[in-house]
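Below sits a lone chain in structure tokens, taken as the form predicted alone.
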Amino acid sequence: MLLFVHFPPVTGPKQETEALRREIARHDRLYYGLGAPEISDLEYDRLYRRLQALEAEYPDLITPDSPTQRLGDTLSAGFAAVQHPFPMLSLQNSYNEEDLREFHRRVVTGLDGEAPEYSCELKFDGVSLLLTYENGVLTRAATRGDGQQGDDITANIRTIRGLPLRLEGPKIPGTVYVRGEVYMRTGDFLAFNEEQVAEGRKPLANPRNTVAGSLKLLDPSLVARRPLRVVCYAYDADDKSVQTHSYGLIRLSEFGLPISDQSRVVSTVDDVIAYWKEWEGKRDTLPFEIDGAVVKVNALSHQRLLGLTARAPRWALACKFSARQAQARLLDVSFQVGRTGVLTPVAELEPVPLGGVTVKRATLHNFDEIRRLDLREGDTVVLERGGDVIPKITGVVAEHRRRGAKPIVEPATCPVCGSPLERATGEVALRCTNPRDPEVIKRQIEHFVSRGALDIGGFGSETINALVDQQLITDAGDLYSLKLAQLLALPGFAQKSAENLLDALNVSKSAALDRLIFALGVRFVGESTARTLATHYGDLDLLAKAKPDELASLPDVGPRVAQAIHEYFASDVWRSLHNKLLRAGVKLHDDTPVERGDKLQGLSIVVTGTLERYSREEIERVILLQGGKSVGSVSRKTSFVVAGEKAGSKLEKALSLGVPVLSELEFDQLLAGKRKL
């Protein structure tokens, strides 16, 4: 099937690129600011492999806010903290009308009798930040910290494609500061918390904890895996336009940043109550959370009177909603099955409705939670959303427990298939034996497809299970074996589905080894730990013959790790795997071949600026694998700097520290033994 992707008219190759570059920029805002896209997946990776092509050919024509440099340099020595232009302030809380109405006096009181107008907005349960753009060009992204100073969080924040890297728009003022929420949408959360279970790990608790530990990640790489979103929420420039709160919004998303559709200008504090207890009720109907309502007096004269405290401005008051909880019966616990064998608990709940939603479900993650709160059979337990997405069981009403209740007993074999159950040492989940469990084949294949590994659009779990049920597949390898007139028989498929989604198969085989081998889905293998694997060895079949003693002296591997891993590709579920990844022609090595040494054994190494022989992934490859330590950013206890061309501050550090700087040849003559530090 051919799709055709037409390219902007173009003259030449600047013109070209200039194009390009707002078309992606066009898509990125429909598709992640509006959740309107006009392309397919497909399209749209045509469009930016042009443009990757074009700057390849034609280097000077590179600027840093083309789409193609959202993921910059590895930041690996934690993060630089920013003094902020201005206190970025905490906002006052409020549980109450009263709280409301008191608020409401005092600003009236300040204003010398003067009712002000006032622009309500939803508060984002998400992590706070303030972004600097310089002449329309996004320069700097920095937490709150404390107020006064943050954490610069540039080069994770660039990886968002919903915020764009240059603004647009009619006069764009030189320096403009916006506040915005960092957030996640509930369902990429829940597919997100789906992947830590599979890999052994702890579900998280709510998006904001997972937001706030994705923009603390050391590679940017890592963080664009992941389906971060920004909304922005307050405009502070030298311009004249912008006398309210409100039409500074508006100017916002005149420049293309994303702004709330939900924001709304009331003229009484009647009307900031029914705003705020409107969305208490319907804070469920939207696809992410937000645990309150924001006020704010909406003309900037009337903020600047009223002034701040210490703490919080004297203009806005955040109205925090109410926990959800509710209590419900325990009718039975049932087990799910991951890609792993994990076997997870589910307590199966009388339902209950609790926070907009029915709850009939709840996990119990493993038999130590369930010990700890001491369960038994027909129990009543307590439920809460809050702040979390899950409902998650906190506690047992002792006092309506049955007499007699039994405990809840761990099984001795797997609810699906029947073969017995191990618990590895150390480990409190249990686990099925049987590497062919059905279950286990579906949820490892929902892995192999999944956006941070291969990301093979159009197989959504049904597709999956039907897959497996009617024995078309039994492994990830199978995929590649299917026929249109398979796909045509399952239920959902057109003829336009099925050849995009074979389409997507066929580009698949093509992925980054870092991304294959995070699809095979080894035991306690993330998106780091592959990527460590892939520069490392470059070739899957190097990988699978390694030692646990050698994969366990590499980093973010470990003793546990490269057990795992050593097990994995000694098993025979991988030896059928192999061979079908081989005959479907799916690329299992890197391109370019590296020598192994010890010639820069223990020395860490910064390389900035643009180099002609390598590409940034290929010169981390040699480092790593002649025994060095690429790293984000020059300090005293770095080795050697290797600069190439429009090397920037990084080579301004070294040599303001000493640090020796080589050109990319003299870094060739190290390795060839030409030259000595």
The other form holds:
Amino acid sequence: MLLFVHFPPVTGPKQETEALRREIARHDRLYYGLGAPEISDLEYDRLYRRLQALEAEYPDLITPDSPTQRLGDTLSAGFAAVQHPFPMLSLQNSYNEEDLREFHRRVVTGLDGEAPEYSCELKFDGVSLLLTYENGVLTRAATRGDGQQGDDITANIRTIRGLPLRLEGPKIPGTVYVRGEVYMRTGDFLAFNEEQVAEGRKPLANPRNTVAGSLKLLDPSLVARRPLRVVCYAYDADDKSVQTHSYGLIRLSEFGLPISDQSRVVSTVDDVIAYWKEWEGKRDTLPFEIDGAVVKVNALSHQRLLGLTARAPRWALACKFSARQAQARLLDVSFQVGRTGVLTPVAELEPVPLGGVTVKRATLHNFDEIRRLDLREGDTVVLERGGDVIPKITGVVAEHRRRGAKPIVEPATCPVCGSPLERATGEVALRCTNPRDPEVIKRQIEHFVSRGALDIGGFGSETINALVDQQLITDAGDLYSLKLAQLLALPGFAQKSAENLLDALNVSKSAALDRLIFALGVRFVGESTARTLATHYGDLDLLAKAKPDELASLPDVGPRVAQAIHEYFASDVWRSLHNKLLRAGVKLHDDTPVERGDKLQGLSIVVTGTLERYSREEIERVILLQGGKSVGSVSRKTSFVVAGEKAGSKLEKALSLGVPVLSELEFDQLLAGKRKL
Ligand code: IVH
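Provide the structure of the form predicted together with 2-(butylsulfanyl)adenosine (IVH), given the form predicted alone shown above.
Once more the chain from above appears, this time first in line as the rest of the complex follows.
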């Protein structure tokens, strides 16, 4: 008889997946935390794919903290509001040495004359975050919000590979709260911005705004492509081993969380000032933006004695840096022409380094600004740069002015096309009156294809400039008659990219009406007004015929906007574009049927959560066409709230204010006259 003896394998799939997870987490930490990878990307991918393969074969072995689960399956509409376990406080600010010494005096008084130890840290210029780890596993990430309540952005934060999904190390408390900052390195931000511009989108002003925008994305797979990082700076847990803030930071790093290596414990206020000054001088040597230093009383017992105010702890202070300054000589004033013809004067400067970037140009905003500065030819100007990449001109160095230097005069004609300029009453902006100005056309087409408008990917500014300069197109309507051969003749196009562009143009022909209206670039008509117009008229030809009085009676459309809309649709620019859009088969109407009435006359309605029968646009349209107004936030004046699935803070607010809440069904019943409010 044969005996089959079952020996457990030395490493089964369970052990192997666990080992792989630990290994991948270690490499993530080496790569993102320490910037010192031990293996190549290829080797990393091999580990990752092996883990994916094992998990595909043994789905029971998948755990939420597996690196393969960073992308989860959450595609939520909006973010749920979460109540913080404790208020997420802010920091008191100080701007000079005296403020800091005053803070120190208050602390010493609060500690009955005892001088404390301080932990000095960098003040990261990003977006504040609260992480919760339960039994070692990341269960929640929330934004600060109003300090009491924030947005649940767990799905987005899980995509950040530098942040462990599971803590490691000894004696992990059951619940660990971590405060930190999401940030982006300056180099990553600049590269991201270049990509933005190449894709025909507007560049972002600074890394912080880019991070904030990234965290608001509703699709975590898009967030995963943003180079986001996290740095942790506060630990809160039931952990007897931790008696000081600085040891809390060490615990965070033992858990595998990224912390800063620039923190320093000091024992005098002079040392705090020295730390602050040192980093003010060295801030540009860091690969990320900081806007100051933070000083915290180190002993937790001292922190408890000092306590908190409603807004900020009494044991911490943000010591802000002053804006970085430089001086540069003005070489010339040039002009940028925007899509509505507005001329923006730009100072062309002798290149000067300022906070890690070389500045060659700075906007002067408008001619009033030039007069305010009393700017003259050849002047030396003072430049300031805060967190933004673009600096501001804040003054002129009077001593360096050459005698007899001529003032910068306002041009009488457009520097691009020579047409007369106008200044509308009450406006500071100078505008070129020629709708066929080539710069105006380029900017309008850029707007037409941009993301919020028809979102025709693949049209960078360079392509648009080339098409207009070569006179292949004279307005956005001509885009639809572009031929493959014409695109292939442009720099940077290959068969595939040219075909993709033509496909994208085709797709854009059936875009939603509000996007098309926004894409037209009518003065003062932003995305929200475009939505109102699309909802109300449902048809571009109807909108084009609307009288100013009628337009002005719509929500968010005042007489000035109504006049601009009316003028646009009476212009030759529209007539020509209209013909081209018609010929190309661009859809000029909305698909949803129009039913007007007064069933919601005068009511102010908030819609929240995910609805089943209506998209957000559809229900807003119904509300508007029935005489109601769809508003964004709940107040005592709200007539009622329509709440769908996953309704969050707005629903709670309505309930607390006693504002009636209707389900989608009840809303339909109200419209059908089967229910009263
Ligand atoms: S501690 C209870 N430490 O600055 C104190 N905050 O202006 C919690 N920040 O909301 C904050 N670097 O987003 C702390 N090393 C640091 C920081 C830091 C940046 C941010 C944080 C906070 C804001 C206050």
